Amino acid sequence: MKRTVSGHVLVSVILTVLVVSMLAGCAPKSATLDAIKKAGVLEWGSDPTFEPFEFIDANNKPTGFDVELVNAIAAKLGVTAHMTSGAFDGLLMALDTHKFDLVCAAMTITPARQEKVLFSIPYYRADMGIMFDPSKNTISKPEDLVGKTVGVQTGTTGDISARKIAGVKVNSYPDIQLATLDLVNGKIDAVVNDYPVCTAYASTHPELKVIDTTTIAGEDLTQLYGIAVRKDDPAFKEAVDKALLDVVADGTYATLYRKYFFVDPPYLPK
């Protein structure tokens, strides 16, 4: 015998399905976030050679603006954070293979990187810096690097930018500390790197000078940093964005900014 469904029952079933669908749309599930909450730990990757964003302190512990920011984000998610160190140019590959849950490494949001990962809303704005010894070289603009040897960190926007200037010899280093050491020892003429990182190094080497530049070879170099997550987990990106905004709202972001950059933040994530 053929069974029929009454109109009232059918309407009730349809409404139930719609409500469930709407709730699912409002609160998308993230397998990554579920696993993090189950473990109680947010695993993240960075390259701790980029002071003041991430570096190793006198007690051999990772610290810096990014480190404390991720700790604060993890707290908003109800977990603790654990950092794994790696070479900068290998961090996104390690993220893709699930070595950690996110990458926070003063990483500029670029179209090439956006093809591989999802980025959070920008959490920091930076210009490019050129660091040099004024007793050995006169540099007031990027074009003055022509004919000189410039140190950069492999895979960074400083590396990409320096190579845009015709007539510049570029030496790549696995971390920016090695480039700075060669600059101090007179083996190279300048370092091209993110401005706040250059100023942090120059603050401990008074013989060095840093100039701030927003263009090289006619290209706008204003940079926005983002936190990278895997491309297949937009729900986790949304959770990170919300936690970051909560860190801004409760004043923690501004406190950390003043601690590491000594001024009020000119830019707030939004």
Ligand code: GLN
The other form holds:
Amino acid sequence: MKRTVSGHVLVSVILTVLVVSMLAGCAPKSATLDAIKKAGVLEWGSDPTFEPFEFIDANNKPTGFDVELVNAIAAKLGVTAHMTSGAFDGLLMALDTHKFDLVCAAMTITPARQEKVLFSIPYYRADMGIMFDPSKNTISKPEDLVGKTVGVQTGTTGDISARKIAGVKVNSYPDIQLATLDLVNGKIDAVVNDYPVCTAYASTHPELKVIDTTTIAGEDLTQLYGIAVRKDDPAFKEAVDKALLDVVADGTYATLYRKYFFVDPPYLPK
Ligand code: GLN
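And the form predicted in complex with the named molecule, for comparison with the form predicted alone?
To see the whole picture, the full complex is given below, headed by that same chain.
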């Protein structure tokens, strides 16, 4: 008898949940998404010193692959996107304190970051790059950096990887542009940073060379970028993933990829 009663209770709870979720359009509830839709604006954070992913154009406006990708994701959510700039190293902290609701910053999905945030499905794959001036240094592999001074951006995977090579002096900079400036001025020997960003920079600095690096100190350096959201709202991550897949499905992703990387995407987010 007791069992039947709890069975009935269970059935009505399940029915209530089903009806409520049907009314809500079947999507799980996201407080973040609700607030964004109410405001009509998706507030997001990035560090626009990372061309071609995010940078400030000649008209002083943020642009780049990530910027246009987030704009397209926002459009799928029925809102516009507004970017707030901050140093890369502080972006996840600012996300946590609700300064914005999403971070898109060529950010590699790492286990340490996954402890703090939820990442979307990966949207880009990158190798690491070593950039240097061949008239001043001979470098063909990561081990050749031993005894040299290397510039990195604070808190990035480049920073972490460069420190894994014993005997390398690592100078950390708040943004990668300051590191590349010191490289051009001969104050440091090399820059360790995401390969696509190195090649974009070297394309306007022909005196520099970039080596495509997939391992450092025996560790795989293939990086998958993800869009970060707060850990307490998995339903928002689902919504971002769905919007991202919609942006892939309608061809926008491939168009943006060709625009910023000059080739067809070798990998489609899925
Ligand atoms: N992909 C690198 C990282 O996540 C660098 C990102 C960046 O500097 N914007 O650490």
